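A lone chain, given as structure tokens: the form predicted alone.
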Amino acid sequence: MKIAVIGSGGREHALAWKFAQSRGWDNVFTLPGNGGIPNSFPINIMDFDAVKAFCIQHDISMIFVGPEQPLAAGMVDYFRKTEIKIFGPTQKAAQLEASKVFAKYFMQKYEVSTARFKTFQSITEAKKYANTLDGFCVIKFDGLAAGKGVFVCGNLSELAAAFDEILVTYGENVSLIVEQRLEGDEISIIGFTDGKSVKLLQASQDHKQLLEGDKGPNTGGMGAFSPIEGIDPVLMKKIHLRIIKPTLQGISEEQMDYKGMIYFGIMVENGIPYLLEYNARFGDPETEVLLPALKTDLVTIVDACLNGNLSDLELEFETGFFADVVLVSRGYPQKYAKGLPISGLENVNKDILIFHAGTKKINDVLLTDGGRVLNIVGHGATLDESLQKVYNQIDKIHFEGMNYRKDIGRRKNENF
């Protein structure tokens, strides 16, 4: 079997690497990939005809969709009409991520535990309501925003700054949510689904903010680790009953064709889980710690989802902890330079995994090509050991303006 992974980031590098463990790199293609992923091909993934032609040419029989954009655009619907198998939700089901308004009304309808909210179609109207909350709220842009469309505000000054950024980016007449601000600990619960059942990977925790101490703007993710100490069976039962079970009920009742990844972004406040958001695909950088921890063959899991018998499968995991620190370009998540030489990767210890996110190669020279550049992943018997392995190796890597958080995995989780 030959497999095509759709996407170009660290998530897709980790997916291709995982598939290659059982199928070999010669049978795994990444479209368009990046400078560090073997067998990458610069195909426009939003041109479904071109992707289909490539798959036919290379005898590819299965597609795994990594990013949200092609899912929201209907890539799965397109390939359902072909002989090529594809893993991911259809366009209708992908609305759970593509539209935060759709997702919130879905949660409300099926009594999924979530924060109170109101929806608005203009900044002016949203601002009037948010001001009555003294700015203590969360503002969410309705559509896809690469993890950067959420503004957590604590006062009127932060609220004004959030609306100013939304106005510049999206304009006055924009679909927004103003949501109750919860205070607690965030966890990522990600699983495979065949639309009837879910098999969960280990719980992980992402670090969204740019700076140490969870300060600064939201990013696509500065690092992650898994599993999370302190998450006990009691909390997981609450997550299942209050979030996962009603979500599956909704998927069934809405007759969604959902055979793919489902991501539950959860806030735990005083022991109670609340769903912040759905993603219709693997999280990034969570993928870079979850897939190395997964012992079960990924092709076997995907086949079980596509065949509708996922409930018969039990996932197996490696022991210990995995930690990922993301190296980013200076200026990220705003403007940043590209094309800067990267050096030192050959000096990194062999027990460290390196997943490329934003790199390219020109004349065999590796260069930066994105805001998030590299994921450095370590495995240890304890979380401290896995983190120490990563941080000990980062000093060997260099590109101009390289930044990273030095406190990944150091957050004090007090709400589990």
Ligand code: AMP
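Positions refer to the first chain, counted from 1. If you're wondering where the values come from, they're calculated on a predicted model, not measured in any experiment. What we label the rigid core is the largest C-alpha set whose atoms superpose within 1.5 Å from one form to the other. First, how it differs from the form predicted together with adenosine monophosphate.
Core-superposed comparison between these two forms: the CA of T124 exceeds or equals a 2 Å shift. Once the rigid core is used as the reference frame, the Cα position of L156 differs between these two forms by 2 Å or more.
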Second form
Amino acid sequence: MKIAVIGSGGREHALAWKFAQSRGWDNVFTLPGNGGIPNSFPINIMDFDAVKAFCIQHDISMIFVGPEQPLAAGMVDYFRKTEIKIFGPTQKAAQLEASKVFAKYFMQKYEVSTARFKTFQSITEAKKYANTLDGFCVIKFDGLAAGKGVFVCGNLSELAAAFDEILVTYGENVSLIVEQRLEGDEISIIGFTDGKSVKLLQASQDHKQLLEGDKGPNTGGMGAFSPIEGIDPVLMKKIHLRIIKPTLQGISEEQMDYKGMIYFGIMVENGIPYLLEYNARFGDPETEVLLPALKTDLVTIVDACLNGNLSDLELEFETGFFADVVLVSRGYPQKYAKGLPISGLENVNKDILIFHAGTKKINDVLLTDGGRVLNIVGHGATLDESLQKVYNQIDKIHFEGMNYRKDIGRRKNENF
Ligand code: AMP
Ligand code: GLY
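Having gone through the form predicted alone, I am curious about the other one (the form predicted together with adenosine monophosphate); can you provide its structure?
Complete assembly follows, chain above in first position.
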């Protein structure tokens, strides 16, 4: 069986690598992929006719969708009408990620534990309400914004700056959420679903801010590790009862056709889990630590989801810890240069996994091609060992302006 992975980042490299483990690289295609993923083909993934033609030409019978944009645009609905199997939520189900207002009303209706909120259709109205909270709140733009539509404010001047930016980016008449600001530790709980049950991967933690000590602007993710020590069975039980179970009930009652990944972005405040967001896909960089830890064959899991018998399957995991440090371009997440030569990858120890994110190959020369460039992943018996392995190798890799955080996995989680 031949498989197409849709997307171009580190997540998709990890997905293609995992499929290739059991099916061989000859049977795994990535669209459009990048400079480090074997069998990458520069197809426009939003052009579903073009993707279909490619699949037919290459005898591909299964598609795994990595990113949110094609899911929100109905890629799954499109391929459901063809002979080609596709893994991912339908457009209706993907709204749980694509519209934050839709997601919040869903959470409210099915009593999923989440921060209190109000919705507004204009900046003026939202501002009036947010001012009554003295600016201690979170403002969220309704649509997909690649992590740039959320403004966590602590006072009135931060609030004013957030609204100024929202006005410039989206205009006055915009759908917004003003939400209670929580203060706690974040975890990513990601699982497979067939719409009736969920099988979770191990818990992971992302590092969203650019700078050490969780300072600076939000990025797509500067590193991740898994599993998380300190998440005990009591907390996991609360997550099941207050978040996962009511979500599954909602998916069933709303008759969403959901066979794909479900990602619960959770904040734990004083031992209580709150759902900040759903994503309808794998997280990035979480995938780069979760898939190396997964022993079960990915095709078997995907088939179980598509056939609706996921509850019969038990997932198996490697022992120990996985850590990922992301090497980024100078200037990211704002403006950065592309096309700079990358060297030294061949010197990195063989027990390290390298998942390419923003790279391209021209005449066999590897060049930077994005803000997040490379994911360096290590495995160890302890979290410290996995981190040491990664940090010991990074000096061997070079591109001009290469930046990375030196404190991945070092955060003190005090809420669980
Ligand atoms: P979201 O896309 O909704 O997950 O928000 C992006 C980031 O904003 C989250 O990962 C949190 O760091 C932060 N955030 C979102 N909602 C809240 C909240 N209610 N309280 C505190 N921080 C939040
Ligand atoms: N790592 C966060 C995300 O993929 O949305």
